[in-house]
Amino acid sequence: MPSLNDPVKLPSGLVFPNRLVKAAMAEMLGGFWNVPTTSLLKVYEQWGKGSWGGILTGNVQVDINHLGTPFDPALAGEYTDPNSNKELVATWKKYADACQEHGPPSIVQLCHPGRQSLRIAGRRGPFASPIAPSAIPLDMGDGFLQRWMSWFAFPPPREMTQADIDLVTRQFVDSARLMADAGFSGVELHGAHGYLIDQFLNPKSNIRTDAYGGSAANRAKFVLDIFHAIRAVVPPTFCIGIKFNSADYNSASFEDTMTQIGLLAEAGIDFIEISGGTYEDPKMIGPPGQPGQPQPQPQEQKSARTAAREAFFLEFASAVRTRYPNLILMLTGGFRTRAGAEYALSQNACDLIGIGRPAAVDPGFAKLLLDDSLSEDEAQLVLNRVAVPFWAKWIPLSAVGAGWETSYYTKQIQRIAKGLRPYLPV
C-alpha cells in the first residue's frame, strides 16, 4: 500500500519528498503594494519547516489590474528578464528563500479570476468591468437583494478580445518567469474556483464562437496556449500543474471534462489537483451543512465509510485515474486525518494529497500525519464548522457563509506571521 512518506516524481524531474502537500490558501498579506511582504515571508518559513512534501502558495494574480482580493501579490507589470528586472527578482527570491529555505519544493499558484474579481480589487477603478470569455456576470441567486449584492460586489464582465487573450496569456508566461527566475520549483495554473481559466473550460460561462469556444477542445485552448507557451521558456525542470475543478460539471458534460483532462495529459502537464467550487456554489469549503455545524468527532473517525466521506472529491479524483493512470494526481478538500489521506491513496484516487485548513492552525501538521508513533487517534485534527454570525444568516448567499470560512483561516495564517498561536474554531 502507498504510504504518505514515499516520495513522487514529477514527469518534470521535480521530486516532492513525501505525498503532503500545503494546498493554497488565502493569506491576504501582499500589502497595499500587492507584493511578498515580510508577513508573507514569515508564515511561509513556518510552513517551510512543517516537514510538507511540497508547498502551494496562495495565488499570486497575474495582473495587478484584476485581483480577487485587495491585498493578493501580483505582476505589477511586463517582466523582461533578470538582469533587466534585478530588484523585481530579488523581491520574489525572498519569498522563494522563505518557502524552501528548509527544503520543500514550492509552487506558485498563478491566477487571474476574471469576472470573480471584487470591485474593489484591482487598479483597474471600482467602475472598470471585469473581463471574462463571455459577458456573463455571476449568478448568486435570483432574489432581488442576492442580484443587488453580486453586481455590488462584481461588476458585469465584458467579452474578452483576442488582444485581451494575448495580453493575459503573455501575462501568465511572464509571471512563469519571474518565478523559475526567483527560484521558485514551478507554478499551478488556477483552472477551478470559478477563475479565469475555468471560465474559460466551463460551457456555462463560456458561449463564445470563436476557436475559444464551443467544443471541449475548443474551450481548453486558452489553458492550452498558455501551457505550451510557458514551457516553452522555463527550465525543462520547472514544474508545471494545473487546479482543476470537478463539482462544476454534470453526467452531461463529463465526457467534455474527461476530453478536457486528456488534453492537459498529452499536452505534459506535470500534475493535476482535483479541487471545486466557485464563489456561484462553493463546493471548496466543504460539503453541505449548517453554520457551526461540527465535524465528526474523533472516535466517528475510524470505519472506512469516514475515511471516506473525508475526501470532498474523491469520486471524481477515481474517474480521472480510471481514465488517465499514469497522470499524477493531487486531492484537495476535506482532509483532516491520516486514515483518511490513506484511504483515498490506498483506493489509487491520487498520488498526492493536498491540506489546507488544518495547516493554517497548524503549520507542522504534515509531521503529525508522518508520524508513525501517533495512534490513529492521534494523528489528525478535528475542524469544527466556523460559526457565522446571526445577521448573516438572513443573507440569502451561500457564498456569506463560505467567505466567513475563508475570512477565519485567513485571520489564523495571519495569526502565524505576526508570531501568535492559532486557534481552532469552537
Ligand SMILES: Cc1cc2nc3c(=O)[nH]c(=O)nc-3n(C[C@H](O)[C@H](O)[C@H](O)COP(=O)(O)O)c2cc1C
Contents of the next structure:
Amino acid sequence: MPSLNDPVKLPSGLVFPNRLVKAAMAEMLGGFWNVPTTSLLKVYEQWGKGSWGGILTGNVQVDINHLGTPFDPALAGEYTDPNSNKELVATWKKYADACQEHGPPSIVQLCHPGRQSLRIAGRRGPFASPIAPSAIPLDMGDGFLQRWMSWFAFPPPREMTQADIDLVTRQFVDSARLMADAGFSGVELHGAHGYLIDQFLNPKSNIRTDAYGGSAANRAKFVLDIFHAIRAVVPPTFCIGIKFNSADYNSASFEDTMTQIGLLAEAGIDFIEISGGTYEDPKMIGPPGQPGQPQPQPQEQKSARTAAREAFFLEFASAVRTRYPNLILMLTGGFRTRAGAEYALSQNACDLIGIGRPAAVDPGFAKLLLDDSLSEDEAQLVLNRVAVPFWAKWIPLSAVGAGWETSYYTKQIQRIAKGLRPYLPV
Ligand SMILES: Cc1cc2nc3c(=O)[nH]c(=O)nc-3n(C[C@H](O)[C@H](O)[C@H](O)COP(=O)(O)O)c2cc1C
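Can you give me the structure for the form predicted together with the ligand, which would complement the form predicted on its own we have just seen?
Expanding to the full complex; the earlier chain stays at the top.
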C-alpha cells in the first residue's frame, strides 16, 4: 500500500515529497490593492514549515475587475515579460519564496469567478454585469427573498462574446507566465465550485450554441484552449493542474464529466483535484444541511474504522481512477485523520490528499499525520461544524451555513497572519 510519506512525481517532472497537500483556501489578505501583502506572506511562511508535500495557494483572480471577494489577490492589466514588469515579478516572487523557502513546491490557484463574482468585488463597479458563458443568473432558491438576495449579492451575468473569451484566455496565460517567472512551481486552474471554467463545463450554466456549448467536448473547449495556451509558453517543468467538480454516478452529467476528464488527461494535465459543489449547492464544505443551518452533529473523536470513509468525494475519485488509471488524482474534502487519508490511498482512489480546514487551524497538520510515532487516535483533528448564530438561521439561503463555515476559517488564517493562535470551532 502506498504510504503518506511516499513522494509523487507529476508528468511535468515536479515531485511532491509526500502525499499531503494543503488545499486552496481564499485568505482575503490581498488588501485594497489586491496584491500579495506581508500578512499573506506570513501565513504562507507558516504553511511552508508545515511538512506539506505541496501547497496550493488560495485563489488568485486573473482579472482585477472580476473578483470573488473584495480582497482576493489578482492581476491588473497585462503581463508582458519579466524585464518590463520587474516590480510585479518582484512582488510575486516574495510570495513564491514565502511558500517555498522551506521546501514544498507551491502551486498558484488561478481563478475567474464568472457569475459568482460579488457585486461589491472587483473594479468593474457595482452596476456592471459579471460575465458567464450564458446569461443565466445564480439560482439560490425560488422564494422572493432568496431571489432578491441572490440578485443583490450577484448581479445577473451577461453572455461572453468571442472577444471576452479571448481576453480571459489571455488573462489566464499572463497570470501563469507571471507565476512561472516569479518562481512558483505551477498553477492550478480553478475548474470547480461553480466558477467560470466550471460554468463553461456545466450544461446548466452553459447553453451556448457555438463551439463552446452543446456537447461535453465543446463545453470543455474553453478550458482546453486555456490549458494549451499556457502549456505553449511556460517551461515544460512548470506544472499545470486543475480542480474539478465530481458528479454522482446516477446523474445525467456523469458520462459528460468523465468525457471532459478524459480530454484533460489526453491533453497532458499534470493532476486533477477532485472536489464538488457550487455557491448554489455548496457540497465542497460537506454534506448538505438544512437551508441556513450548520451541519447538525458535532463530530466525535473518530475511531480508525469510522474515519476510513471520511472523504466527501471518494466514490467519484475511484470511478475516475478506473477509467483513467494513469492520471494523477488529488482528492480534497473531509480528511481529518491519518486513517481516512490512508484508506483513500489503500483504495487506490487518489495519489494526493488535499486538506483545507485542518490546515487553517493547524498549519503543521501534515506533520501530525506523517508522524508514525503517533497512534491512530492521536493522528487526527476533531473539527466541529461552525455554529450559525440564531439570527442568521432565518436567512433562507442554503449557502449561509457554508458561508459561515468558510468565513470562520478565513478568520483563523488571518489570525495566523497576525502571529496569533487559531481557535478550533466549539
Ligand atoms: C476558508 C476557505 C476558503 C476556501 N477557498 C478556496 C479557494 O480559494 N479555492 C478552492 O478551490 N477552494 C477553496 N475552499 C475549499 C477547500 O479547498 C476545500 O475544497 C474544502 O474546504 C473541503 O476540504 P476540507 O474538508 O479539507 O476543508 C475554501 C475553503 C475554506 C474553508
